[in-house]
Every structure is written in structure tokens, then in C-alpha cells.
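Take a look at this single chain, the form predicted alone, given in C-alpha cells.
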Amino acid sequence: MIVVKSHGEFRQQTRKTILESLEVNNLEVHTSCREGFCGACRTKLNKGSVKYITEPLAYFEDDEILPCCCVATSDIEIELS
């Protein structure tokens, strides 16, 4: 389950990144590269864990994720900026 603070909750789409799952549910996230290079989609991760399917090269803090290139490995709670 993906919980988006102030936006509700939904299931991650099968074989899709967190970003793609957000988009399917009409939640807008600023993006540029979609491959973890730019960091534009940097999102705060409050709870849970993720796995990167593409090794991110962009800088991000320990409590942030790049939803363009990861999938949830547990229930997660995120905050969109």
C-alpha cells in the first residue's frame, strides 16, 4: 500500500515504479529524466522501504526517495512537495 500524506492511499501498480503508480492515480510529481539522474522527483519517505530498479545518481537525503526509479518493498508513506 502506498499512503500519500494529504492525498489518500492506493496499491502500487504491478511492474510499475512508484512514480508510475502515482501518475495512474492522478497524482502529479515533477519529473525530468525518469531514470534517477536529475533528482527532480525527490520525495520524502516517512515510513517503509523501497528498492531501486535503476541505481540513482542524483543527490537525495536519507529520508527521501526518487520514485521514478524505485518500487515499494513494504507499505510506504510519502509526502509530495
The other form holds:
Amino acid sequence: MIVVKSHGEFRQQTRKTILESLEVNNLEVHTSCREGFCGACRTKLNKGSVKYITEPLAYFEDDEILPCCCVATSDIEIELS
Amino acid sequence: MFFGHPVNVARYDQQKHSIFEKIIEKQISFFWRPEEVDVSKDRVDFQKLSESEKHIFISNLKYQTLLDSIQGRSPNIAFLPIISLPELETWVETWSFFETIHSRSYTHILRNLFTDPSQIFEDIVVNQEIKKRATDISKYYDDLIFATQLWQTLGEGTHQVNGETHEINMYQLKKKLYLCMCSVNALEAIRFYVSFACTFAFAERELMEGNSKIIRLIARDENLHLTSTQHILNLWRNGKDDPEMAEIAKECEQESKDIFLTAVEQEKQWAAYLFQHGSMIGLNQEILCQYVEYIANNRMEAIGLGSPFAVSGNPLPWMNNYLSSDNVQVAPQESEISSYLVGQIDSEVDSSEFDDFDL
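Previous: the form predicted alone; requested now: the form predicted together with its partner chain:
Every chain and every other molecule in the complex is listed next, the one we just looked at coming first.
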């Protein structure tokens, strides 16, 4: 499960990134390159772990993720900016 | 990263910041040539544009030509002499090389639109609106380049040059470097985007599509360049490189914010200049200004400068269709990919085509 703070709970879709899983549910996330190099989708990760399917190049802090290029490997809680 | 040991042998087996090599690899995988994109249909589209739209289109091209002229040259001159990591040195060289591709693509576009594009190029250096902002961009580069040259030839100390006194010490040099990097970041983060928005607004109406394909490739490269300067600034700020740079980052926080705010203000003025003869369908001055603020929030946030503007959503959501890398490099059968559409339009017309015409 992906818990988005103050937006509810969503399912991690099979073969979809976290970003795509959220977009299926019409949640608006800032995006641009969708490939991990622009950093527009930087999101705070409060709980859980993720796995990157494309190596991220953009800068992000240790407690942040780039949802455009990773999938959740456990239940996670994130905070949209 | 800077002002350490000279780079010496270009070896990449030991890397302090391996991210730069990853960015180099990404950038090389993006390689493209302007000639690959057929812009011949744009000439017909251009004739159909209203006078105010032509003004918007050409002014943007002029401005971008200037920005890329600066970026194609200055990082090499300003940063290479003081860089101390081979991976970063190679990144700066790769980065500059791509800016030269951008510069050549503007000539490619203009050559197609005008029989003689020299008038357009000549106006770039006399156009007041362009000059106003160019000074602000080159100021930080000039400062750093001049100080580095004094430092390299005369060393630290107080020097008299042409009757002016210059105080050169390492702290001042680093400070100039920091501000210059902020200004480069602001340039690639904000300044390009007003022009990008206009280009993509034309493309939304299926006008000037060859041009938009080129600009889309340029936007993808610029995004990567932006990422690299964000990395540099954040490595400094978080004390993961030179500890003195972390102090400077703190000390110059307000000054770097001001660099961004000035860039935002100047881009808004540019939007006003663009739309002085009238707007275009799908875009006007107000919405463009909101977009500048939106993008500035995003970029400033990324390097820890907070988000000073009260814009929450993206005022131009369709921009993402053009900025998304998916739409640039996907399976060819998914049609939108630019490289697949290369030469899609048969632009050759032979006089024999009219053979069976009778009047």
C-alpha cells in the first residue's frame, strides 16, 4: 500500500512506478522528465522502502524518493509537496 | 571539486563524486544532430503566423541563441581552469559540447525560415530587451574569470590593474564561484522556460512542429545540465565537498535568492515584451508569468532556497508532455518520437512533378 499523507491510501500497481500508480488514481504530482534526471517529482518518504528500476540522477535528500523511477518494496508513507 | 590539486591525468578509476560520470553517460546517450530534424514544413507555417506571433517566435529564438552562445563558451573558460576532479572536468566539457549543438540548431531553424538570417543574428547584440538580461547573466562569469586570471598570474594579495585595486584571496574566489554557479543554475532553471513555453504553445496548435522537436531535445539536455549544477550546489551546501563552500553557501543565501528573484523578474518583463503586440492562442502574459513563478518555486526548493511564490499547481500542465523524456525516446512505433519522424516529410519537389499539369 502507498499511503499519501492527507490524500489517502493507494495500491502499488503491478509493473508501474509509484508515480504512475498515483496518477492512475488521479493524484497530481509535479513531474517533468519522468526518467529520474530532472528531480521535479521529489517526494518525502516517511516510512517504508523503495527500489529504483532506473538509476536516479537528480539530486534528492536521504529521506526523499523520486517516484517516477521506483517501486515500493514495502508499505510506504509519502508526503506530496 | 574546485581549487584543489590540478586535474593532471584524466583517470576515472578513482572518483570523488561519481554522479558526474553518470550524468556524462546520460548526456552522451542523448546525442542528436539538428540536421536529423526536418524543419522544412515550418517555413509554410511561419508564413501563416500573425505579425504578433512572428514577433514572439523570432524574439524567443534570438534570446535562446544568445543564452546558448554564453553557455557554450563560458563554463569552459570559467570553470575548467579551477576544476580539480577529472570527472567534473569531463562533465563540463560534455555539457559545453551539447550547448554548441544547440547553437548550431538555431542556425538550422533560422536558415530554413529566412533566405538570409543574418539580420536576425545581428539584432541579437543590439536588441535592448535582450541586452538588458545578458549583462546580468555574464556579470558573474566575468567576475569569476577576471579574478581567476589575476590569481593565476599574480597569486593572492592586493593587485593594481589599470589603476584599479583588486583584493584576491581564496575566500573571495570561492565566493565568486558560488555566485556564478547560482547564476548558471538560475539561467538553465528559469530563463529558458519562457521561450520553451511559447514554442510548445505553437506546437499545441500543430504549428512549427519541426522547431518544437528541436526545442524538445534542447529542453531535455538543459534539464540534465540543470541537474548537474543542482548537484554541485547541494554538495557544497551540505558540506559534502569543500567545508569552506558550506560556509559560503550559508553566507550567500540571500544573495543567491536574489539572483533567482531577479531572473524571475526579468523573465516576466520578457513575457511582457513578447506579448506587446498581442498574445497567442493558449498563452498570455499572465499565465506565462504564473508559470515562471511555478517553475522558480520548484527550482529554488531543489537547492534549499525555499519557495517564495504562492503558486501551487502547474498553470501550463501540457508543458509536461513536451518536457517528459518518455516522449523523446520511446519505441519508434509510438509515433511521437522525434528521431523516428526524421525525414517523414518529403521536402524535395522536382519540376517533373508538374509534368502532367495542363492549363
